[in-house]
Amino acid sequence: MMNKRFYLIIWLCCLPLLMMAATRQIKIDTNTLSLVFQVGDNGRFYQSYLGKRLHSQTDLSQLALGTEAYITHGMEDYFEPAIHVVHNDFNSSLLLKYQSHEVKQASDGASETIVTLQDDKYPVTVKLHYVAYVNEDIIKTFTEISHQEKKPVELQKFASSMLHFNNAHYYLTEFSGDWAEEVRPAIQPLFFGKKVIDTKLGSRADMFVSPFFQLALGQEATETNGEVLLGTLGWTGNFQFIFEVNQLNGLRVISGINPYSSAYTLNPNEVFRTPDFYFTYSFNGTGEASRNFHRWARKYQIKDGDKTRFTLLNNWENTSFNFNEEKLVSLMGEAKDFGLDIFLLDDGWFGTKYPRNDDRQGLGDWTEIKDKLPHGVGYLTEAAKQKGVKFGIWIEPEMVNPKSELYEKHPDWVIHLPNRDEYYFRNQLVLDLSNPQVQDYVYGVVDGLMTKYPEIAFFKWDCNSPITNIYSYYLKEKQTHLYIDYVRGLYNVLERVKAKYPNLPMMLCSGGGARTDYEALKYFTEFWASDNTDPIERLYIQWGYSQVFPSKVICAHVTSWNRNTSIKFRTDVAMMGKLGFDINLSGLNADEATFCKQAVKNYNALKPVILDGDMYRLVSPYEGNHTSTMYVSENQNKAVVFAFDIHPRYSEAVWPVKLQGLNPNKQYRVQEINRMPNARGGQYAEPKTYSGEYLMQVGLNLFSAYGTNSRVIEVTAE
């Protein structure tokens, strides 16, 4: 009895020390990844490890302290900080010490770790949030900043994430471009100094560079080999990624809102929440990293991620601004005849005083043009119903033409300088969404149409202008809040739309792919990847976006761009995403029309694989004159392979394409589909059977010496 009491007393005496030891190390795990932090003897918070999952507690105890996890401005660090605060007394230093942490389990399987840090001289609190999606190997991070000083403080820098690496070599892939040439990858090694990827465009923020990157560690990564971190920021506005290598070859990666012209005045007890930064860490190349993101996005992030997508016919390239009711109803009939789900009416349907017959007027005045639509949108929704298709419509509610009734009535609702000549991008200006009245107006564009015409089943929400003439009449002396409060105002509008119309699918468009982030995709079912629909260019563009986004959110349309390519080639390319048509279907010849109708049927049958399967990028268009991508169902019973010859050289040698993601022990029936009527021959025109092992080790002969040639191969387990 005495022995038991003695050991109990000893255990109780040691309990505080054991609890202290437990708080000294914080470990965040996914299936394959560990992110480990430690509290130093000085009370500060350090990142000790980021890499392949560690299981042994003995190993964890051997970890070095590492680098301070969220480095502050004004103290002893010599490089880029994560946070910069100016206090009431104009002191701009901050020293954060660990106070506590908690772990919360979410019902969706995610685990959230919240670490609370506080300054030891000023009442400033910083909470670091780490949300681990265990099965998908994704970690989401964001920061909450608050204070209890007597007066407001100024936030000059406020990162969502700071990550530290110690490797011999680093290789950064950025995805930059311009209108019609989006997401072009460029790989560069990182050496001492700082590489910054950022944007200052405000509303059309991603026009020149996309908000994601790949970071290969040790050596350049391939699709199937190498360690690579894939990261992206969920923020529909100015973003910034900083990659800084110090004198010891240590790398810090800082991600968040671009602080350019965005110093933020934070009131006492107000919480400043940064956007979410998401990352995955693959030990088997970029393909695995992409699939991690795709699975996570479909399950957790994108609107209706677990639902299918509609095919559609857009009238834009068919009619541009020149249409009437008769023409539109005729196109609805064509959409139905080709097996499509939605007819989408694009730009040019609105404006009373200033009819929208070109892009120079009418934007902001969302009433029908009587000459074009004498019976209104309601007539079109009813006509679509009679034809057996759904009706969708284009809007651009954040923008205004100076030649519009809205601008004449509310010039103070527009972002523009009071004492300068106005500068117009595409003949338009941006409405000031920091203003609650403007938020009500923009929400009212959608709500007004849906209230009046409840049969509208789809919106294409465009955003063609960056923010220029940077001044807010509403914010007055707080002009540096504009870039941030604009985006917050947009989210307020989108939250209201989603709350009232939860089942309304919407396409996110921004002069092509200038809005492509995961926060926006909470409200949109898909995004328009580029105005460039040349199928050859789309092979590269869709390859780029697939690094981060699943196929079900990447809109891909069959159009008349690059008429030198066949309708088959154009359709096969578009089938790798969310399929649509924006072409004069009545102008197709009989064989082309027959092919398209069958292709739509094939696509509908393969939607569960293409939209929800695992994507494997087999052959890159950047590595030669051919490219191939495949999709595999979760149960490995179904797959579809797309193969394209772009511009092969004369007598070029071609090699079999080795498939991926199949079950090596299963037998698969292989057959080419999407063949033109009366097409002859072809190695896989008739079904053949192979083992999964053969298909992955030996492969299929999918490429040819013919330019702009394509094949679609259906793979079915027997």
Given for the second form:
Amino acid sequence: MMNKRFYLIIWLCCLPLLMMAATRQIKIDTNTLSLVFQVGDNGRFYQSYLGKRLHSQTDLSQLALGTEAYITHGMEDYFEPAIHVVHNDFNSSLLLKYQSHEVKQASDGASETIVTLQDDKYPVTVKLHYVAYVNEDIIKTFTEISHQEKKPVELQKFASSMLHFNNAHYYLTEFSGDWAEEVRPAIQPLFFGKKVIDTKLGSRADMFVSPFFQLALGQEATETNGEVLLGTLGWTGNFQFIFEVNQLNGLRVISGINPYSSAYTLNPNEVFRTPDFYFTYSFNGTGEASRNFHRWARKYQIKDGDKTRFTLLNNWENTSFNFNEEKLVSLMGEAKDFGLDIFLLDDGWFGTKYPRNDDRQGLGDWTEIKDKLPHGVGYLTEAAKQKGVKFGIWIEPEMVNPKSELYEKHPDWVIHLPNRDEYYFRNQLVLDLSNPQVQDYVYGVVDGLMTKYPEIAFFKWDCNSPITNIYSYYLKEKQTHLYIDYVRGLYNVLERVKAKYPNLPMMLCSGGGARTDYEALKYFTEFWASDNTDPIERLYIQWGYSQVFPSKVICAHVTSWNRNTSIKFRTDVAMMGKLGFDINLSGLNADEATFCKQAVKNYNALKPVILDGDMYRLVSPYEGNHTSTMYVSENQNKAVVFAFDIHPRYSEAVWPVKLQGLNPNKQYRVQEINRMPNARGGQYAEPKTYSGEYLMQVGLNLFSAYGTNSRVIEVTAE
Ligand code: GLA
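Moving from the form predicted alone, what structure would you give for the form predicted in complex with alpha-D-galactopyranose (GLA)?
The complete assembly is shown below, putting the previous chain first.
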């Protein structure tokens, strides 16, 4: 009896400890990934593990404590912190202790873990959010910072996420470039010290470097092999990724808004919510990491991610600013004739006092140019309806030419220095979206057009200038809020547009592909990837974007860039993304026109595979003179393979392309499509049947020794 009581007492005494043990470890799982945190005896919060999913509960107790999860400024750490807060008494230290955590189902079905940390001396609270999309293997993280000090505190650093790694080797891939040469991958090993990728462009995330990266762990990753983390920040403004390796070869990755010139005054009880950082971790190379992102983005993130996309004819490359009603109506007829869904009127349709006949004036004045469009946009929407196509229109509502009525009326709405000469990027300046009045005006550009012309069915929303001459009349003494409040102001506007016009597809453009981030894509169905539409360059650019973004958001148009390539080559390249044409269709010869019309039909039939299927990058253009990519439907019954010869060497030997993602046990019919009307011969001109196993083990002969040659192969389960 005595014994039993003794054990009961011991057990009761231990119960709190056991319960502590349960709450002291927090595990966030997706299908293949675990992220494990522990609370130390000192009450602080540590990342113990990030890697392949751990299944055994007992193993978890073996994990070492690890590294403090969200490292603060002012304590004992000697490297880059995630957060830096200056308190009312000018003390700028922070020591965060675990308070509590909760797990809840997020509204979109994902599982969200919220960990509340609190400083032990100051009333500052930091909530770390981890949202796990279990089936897609994506984790979204963000941070909320708040306080109850008497007066505002100053936030100097405010990371969305901090992650820790312990590997022998790290290989970082960044995606850098410039206008017309976006997303060029460059791999570099990380050694002791810090590598920073950031931008300071204000109104856009990128121009010189994209807001995403790959981090291969242990060894370099390939498309199909290796451990690789793929991460991206959803923020349409200045971003920063810091990769810092310490003396023990531990790596921390800090992601968030670039704190450059952005110290933020936070009022008591106000919550500073950082943007989202999203990552996936693949154990089978970069291809799988991309597919995780593509599936997740279509299901959870991008506007109308589950819907199809429209093909279009744009007039920009064809007419530039030189058009009139008659010309536009004839282009609408051509769009219809070629089977395209939308006619998109680009820049140059507006400006009364300062007609926008080139890019030097008129931006900001969204009324039709009288001599170009005497009957207004309504006439065009009506004409489009009669021709049987939808009508889309270009706007750049956040910007202003100094030569405009808007600038004359509201110089204080413009970001520019009151006491210095203005500097122009493409002859324009940026409006101050931190100002709610300006937000109303920008919203009003869309709302005004939609109210007056409800038949408008598509917008191309452009943003050509980064913020220059940085000064806000509205923010007065809070100038360091401008970079952040600009982007928040933009989201306010986009939120209103989406709420009132939930079914309006919109393309996001930024002088090419400078606004390519997942927060913006909540509001946009697609983005313009680059002004460079040379199909050869596009093979590389689209390859770059496909690392993170699904094909349905990557706009790819057939244009006249690089006339040395055939219309077939250009169309085949554009068909790998969201297809459009921006070319003088009436200038095509009969065979070319026949080819294009058939290609549009093929594309429409294959949209479910190209836009919603799984993408496999088979042969990289960076590794030779050829490239190939394929798309496979979820049920593995349909696939399309694109293959391109770029610039083969004389008498170069070519190898079969091994397909991926098929069912090895199924029989597939293979046939070349998108052939020119006069094409002769070709191994797959007539249908042939192979097993999935054969196609993946032996492959198809898709490459040739001819320059700028292309093939599109349809693969259908029998
Ligand atoms: C930007 C875009 C182009 C076109 C022009 C119009 O450069 O990237 O596609 O819309 O603006 O001025």
